[in-house]
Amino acid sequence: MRKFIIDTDTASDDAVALVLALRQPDIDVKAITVVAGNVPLAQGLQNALYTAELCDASVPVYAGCAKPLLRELETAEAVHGEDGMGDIGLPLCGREPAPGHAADVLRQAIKSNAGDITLVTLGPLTNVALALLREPELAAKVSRCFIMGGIGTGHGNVTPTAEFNIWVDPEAAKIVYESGLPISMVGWDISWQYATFDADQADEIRRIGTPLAEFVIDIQKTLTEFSMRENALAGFDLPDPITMAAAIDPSVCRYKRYRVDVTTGEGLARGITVVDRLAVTGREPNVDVAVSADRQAFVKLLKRSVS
């Protein structure tokens, strides 16, 4: 069994990612830890755990950290909908995370896997931040961590050259690229270019006619039709799922070695992942950047789970 750690601002993106750990024999999910991001923690904990219910999972679900390390949290109900699930009316309420506070969890799961824990990260880098920030000596007993965030190449989706998760916090971002952590980045260029559903691909998956075929679907809608206006996009796409997939099946995505660091400014400054491609810094590179995806090894894995 391979054990992971999956720290979430649970939207409807991640919700599906979730679903991809949640569904794979092999994968022992430690915990899930949620941070603020997509939508408010309090949201995120209610959509983490009504999903994990929904898989029949029992995976302890934890609350994090309400807002970055140094800024206001910005959200963003206008690209999942007010609860982050598509405004569809599932029951996210009533739910309770068990306790204890994500970076705690973060710290303990890691030091009692060393060396034996993938780490898959779909939101802000506020929780993660904050472990090492307590503990640094944690990067290296950690395995692979997966980051959903940045741009590998291309232009961003909340300014022209950032990403939202690394964009929302990114002095947290910041602390954990330049931690040691060994980091395998999928960033939203690899997203909308092998993970975009047009409404016959998503019908497709639909109709597979499992409860979770038409829910991972369905909680798309508000994203849909943000994507479609805003992003250009022929139908929604999935960057939390995409990344999933790749840290389930190493043959998802390709990579090359990179410098990669993090601007904390402010306006077109903050929050942009600089790959150093052709190493003019002279920087020791830090990353592994996803510069290209197996579509249909992703839509297989995506297909599976939800049968």
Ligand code: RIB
The other form holds:
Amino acid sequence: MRKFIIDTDTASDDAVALVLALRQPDIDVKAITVVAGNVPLAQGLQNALYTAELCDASVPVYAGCAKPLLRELETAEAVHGEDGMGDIGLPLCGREPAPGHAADVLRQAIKSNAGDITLVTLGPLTNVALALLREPELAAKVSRCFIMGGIGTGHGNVTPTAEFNIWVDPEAAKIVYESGLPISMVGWDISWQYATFDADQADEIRRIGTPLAEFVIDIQKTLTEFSMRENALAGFDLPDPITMAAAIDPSVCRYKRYRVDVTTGEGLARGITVVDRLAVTGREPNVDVAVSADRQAFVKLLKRSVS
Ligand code: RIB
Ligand code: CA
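Mind giving me the form predicted in complex with the ligand, seeing as the form predicted alone was just shown?
After this comes the whole thing, all chains and molecules, with the earlier chain placed first.
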């Protein structure tokens, strides 16, 4: 069994990533830790708890940070819905998280599985940064950390050069990227190029006909409306699921190792993942950056997970 910990700001694409991990027979998800991002923490908690229950998974879900380390929380209900799950009327309330703070759970779970734990982050890096601030030596105990965040190349989704997860808490991201964690970064450019679904492609998955197949498509309602309105994309993209697929199946993404630094300024200087492709800074490379993906392998894993 491979051991995973998933840190998430559970909204409509995170939920599909959770399904992918929870439905793999050879993956033991030791904990789901929730961070504020797409939606406030309390809502993200309920969305994660609901999704785990839908997968018949007994994985503990923990509450983490309700806001970035230094900045005010910026959420994204316009993208994912007021409830983060497409506002389709799901009963996303009344479930209880496990006791304990996510940052402490991350520390404990990494230490008790030292050298044999994969960390997948799907939201702002606040919880992970807090754990590393408390215990910097954690970085050497994680086998691999797959981060959905930043941009390997191309444009951002919050500013022309910043992606949401990094932009929400750039100070946390800087701490994580400079921590020595073995990072595989799957940027929004990978989602935008390899993980978009038009109506026919979405319907092909939904027609599998299981409750999970219908769930993973129906909760993208708001994201689809947003994508069509704001990104001229007739459908939706799934950044967190293709990142989870890369963690589950190493053939999904191809990587190149670069120096990546995070900017912590204001305005256009906020939350940029500066990828030093030409090694002009002379700084030690610290991130395996996804440069391409195998869409077929991703979609095959997605279909198998909901069948
Ligand atoms: O920029 C995309 C990322 O921001 C995804 O993780 C999405 O869920 C939001 O958190
Ligand atoms: Ca997310």
